[in-house]
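Read the single chain below, which is given as structure tokens and is the form predicted alone.
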Amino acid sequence: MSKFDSYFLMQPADVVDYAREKVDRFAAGARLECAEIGDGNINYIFRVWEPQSEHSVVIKQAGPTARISDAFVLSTDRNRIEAEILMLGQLLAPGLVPQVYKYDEVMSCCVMEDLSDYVIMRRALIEHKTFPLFADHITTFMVNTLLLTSDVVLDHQKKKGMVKRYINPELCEITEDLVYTEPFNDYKGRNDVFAPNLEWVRQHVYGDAALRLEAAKLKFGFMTHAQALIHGDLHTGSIFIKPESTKVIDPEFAFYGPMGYDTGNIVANLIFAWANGDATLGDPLEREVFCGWAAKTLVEVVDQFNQKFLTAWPLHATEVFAREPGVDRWYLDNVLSDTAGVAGLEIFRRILGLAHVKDITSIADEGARVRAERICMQAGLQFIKQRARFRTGADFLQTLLRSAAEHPRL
């Protein structure tokens, strides 16, 4: 009989028993440390090791609500869907997720490797580190992850038995709410708009009829379009990195829906990283550098998904349409134009909706805070309504660059 044959919450010291008693990864009678390490807004997650070794993993497990509030009640297969998609990714994109060591459905957790020795990329990029392979490794896993899950070349009945494994309604409901709805008319009341700007996102958001009409094509789109199995939560703060190697974790809220959402949250947290770089590096130089990588890198990510999903699509494709002459672009077009929607939804959501981004939030001069949010909001509504016209990195990068140049520094 073990405490872990049913259901409960973790906490530490439960993490130590379970790693002795469950995980493999460790010797008989090691002794064992752990600590709570997430920070995020859904599970929770500890890090366990032997200080007489190298040997630690991670344990993620899933509660029956949300971190960010208790109102958000969720079902805890969520983290079965995280588990699965993570070893996918390990046959899909090898050496660019984490390496899964166990699935316990019982107690809703999953133990995988340690990646400690890396940096959560957002928080890299507000201390204004460089990666120049990012792009590369991004670029890769996302056309491997999307692609290769898609009707166009997965046989149909094997892929929509993959969208019913798969389906997960309520993590696609706080994606309905809190990024296709709520930052555009706040019917719930639970927007947080930074004061100063409050007047601005009244007339050119809440009182913009033509973007919530746009917003909302954009919403049945995501709910509609069983495109391809999506990560659904890919920013900057869902990947591990350093100098050499990137890892995408934290795929709780994959499930089959339009590619362009995970193209386009990496599209608009790199715009989020470049506002932060260009609003709170004082130095000319030091400004130039990093924001002049961040625009390098945002116009590589668009260009080497294209190349790339272009490429991948002969190689891989087993639809009979797909080989008529002109039908991989046509694809690649509608990929792209919901990419710019998303980036746009992103921006606004992570400006006015529950669920900030500490890029923005952590500059300190009001000013430049205010400044750096108009920028991001009046790029994100050319991306929203003028979707189609997006389709190469230069197209991100000279709207992301008027909205700059319209918004002069005082």
Contents of the next structure:
2 protein chains.
Amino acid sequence: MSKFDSYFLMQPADVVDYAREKVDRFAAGARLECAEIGDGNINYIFRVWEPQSEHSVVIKQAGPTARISDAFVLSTDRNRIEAEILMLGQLLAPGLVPQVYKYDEVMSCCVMEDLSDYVIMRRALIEHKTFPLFADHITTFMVNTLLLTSDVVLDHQKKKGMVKRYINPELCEITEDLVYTEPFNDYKGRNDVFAPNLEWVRQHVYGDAALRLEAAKLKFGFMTHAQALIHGDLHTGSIFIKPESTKVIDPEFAFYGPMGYDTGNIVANLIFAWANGDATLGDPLEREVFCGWAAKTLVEVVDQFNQKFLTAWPLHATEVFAREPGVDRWYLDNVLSDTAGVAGLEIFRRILGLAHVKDITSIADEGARVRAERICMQAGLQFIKQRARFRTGADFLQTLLRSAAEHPRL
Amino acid sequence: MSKFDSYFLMQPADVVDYAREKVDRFAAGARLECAEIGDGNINYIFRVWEPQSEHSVVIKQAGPTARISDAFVLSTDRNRIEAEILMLGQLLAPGLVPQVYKYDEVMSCCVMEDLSDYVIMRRALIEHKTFPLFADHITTFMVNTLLLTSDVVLDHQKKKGMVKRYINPELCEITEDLVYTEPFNDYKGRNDVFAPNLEWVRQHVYGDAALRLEAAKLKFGFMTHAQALIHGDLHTGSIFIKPESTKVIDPEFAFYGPMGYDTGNIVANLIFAWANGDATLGDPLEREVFCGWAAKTLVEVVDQFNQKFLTAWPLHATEVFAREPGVDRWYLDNVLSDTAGVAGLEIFRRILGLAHVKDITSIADEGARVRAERICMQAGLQFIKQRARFRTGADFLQTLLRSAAEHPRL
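Just the form predicted alone so far, so send over the form predicted together with a further copy of the same chain.
Starting with the chain above, the whole complex follows.
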């Protein structure tokens, strides 16, 4: 008999007991400490460590509702999905996700590598740290996890088994509402628009029926296009980073969806980082260093994704039609259109919707924040409406810089 | 204890015992007779009847391999899918599918309405019978089963549960190979081309890299586009018909796929009927009556589908974006492009592939068959390559008639 024979939501003291009883990584009788270290919207994250040995693990538990709000009742099955996806990620993109030591179905928790020497990338970016290897790391992660789980590579019957295994109705519904719908019509009254931009938003977003039509098209794509096992929430808050290493975490939104959902999130969140630097760094040299890195990384992410995708395609493809001339380029072009569309959606949902990002909300000066939001949103309009024309990193960067030029500093 | 406590493949004598023991539709001690009446590729179909009362049922059992060839090893789970889909069809499109009395998971069989007073539509069409109500019936069936199981109408979480429940890897793979791939590259050496057309096929089909590129695009759509719970094998051999009634049978290929797969199959199979009449009816009046009906029905199927789809959309849609102007038309246009693409694929696979149709193979005169096949295939080339331009019934018919005009009778 163990107190962990049936599910309950743990407190730090319970987690210490759990680590002693269930986790095979500490010396018998070791003194352990535990703290809840999570600040995400969904789950509870505990760090357990042995002060003497410096051994430590992270234990992530899913509650019956989202951490941020009891209004989101969620199946704890998301924790199984997360653990399995991390283990799969370790296979497909070695070193780019944390190691999972144990998954406990009863307690809906998983025990994994402690990344305390890493920082959440979004926080580092707000402090204007730069990560020269990030583009390389994240494009390897994306190409490997996306292309290798698609029908291009995977046996089609196995892939359908994976689609079934990772159907994720509840978390997909959150995305369908918060990313694909509410930013454009506020139909649940949950949007949270920065007041000085309200009139601009009414005119340029809520007043734009053509924009809603494009958002609708993208939404149907998200709901129906079972293309690859995507991460589903790949923003800079889901990435642990240090200069020499990048680890993608938090795949509980994973399901078979459009590849562009992951790539588009990376693009948009690099743009938020750029916008923050552009708005808050008074010193021109500091601004040039940080924004230059962000711009270069944006370009590299798209271009290296393209290059690695087209290189990996012939190496890994098993689908008999994949070798037909033009199929790879057609397939990639579709991913790139989705990338642009999703980058635009992510921009609007983070600026207008329920879940903001600190890159924008931490811009203290009102005029600077107004401008930063409009630069992002105007680029976002083009990403969504003209998504078929975005093919290279330069296409994305030019749109961003042109939007910035059209909004002169006050 | 019953001999039906564990699975075995039944013979007619077993089916009589089964009907006595398990089917609650005959008087106790009734004398029953049974015959295997199936001629499909996949399953075993038994008719059981009581000569005195004229009561009868049909019992359909799934074997561990396809009836046509032991090379296709199939999960008997397809019988569950079929029984459930028929029951769902009765709800969504009342009267347009046979009633299911019982589904037996152990024996992988289902007991259903006997439609012996109906005929298989393909056979009737080869005898040049006409069915003036068919377009109305089949468009109601398609609009109701397709639109009402899509994200337009169904709660998105429920729909994902349905996607999961009806994942159908084995039967989808048959379609992926036989319909989407082999006709265009014969990569398994299973194609069966009518010898006098072999050179034409080498030149116009196997020699056409652009055609394979388009087939590849459509194939990825079939594998990834979880749009609606489609029938998956909706040709005229899957339809029981009499003048006043139409019943769609054999949904064991059902899964969440593109709507256009069903509509395109109907279009192609009406074209086969037309081509048969055009090739075999010597009497101009008889030809005009039958081919005129086939042509009119082709047009009506597309146009009534469009009209009913756009009428049903605002009545049933629950997706919040579905009411945005233009979404219905955009969505329908995509279905119509897929319809054209699939109509073309079905033409090639039935003329070049492993599974021919009698409409074509029963054309006894060699020259007439050569011509009929080329008329169909040339239309098929345009359906596939120019699929975005097919919007109305007239668009389809004009392409067929133009192709016919370019192949004068010898």
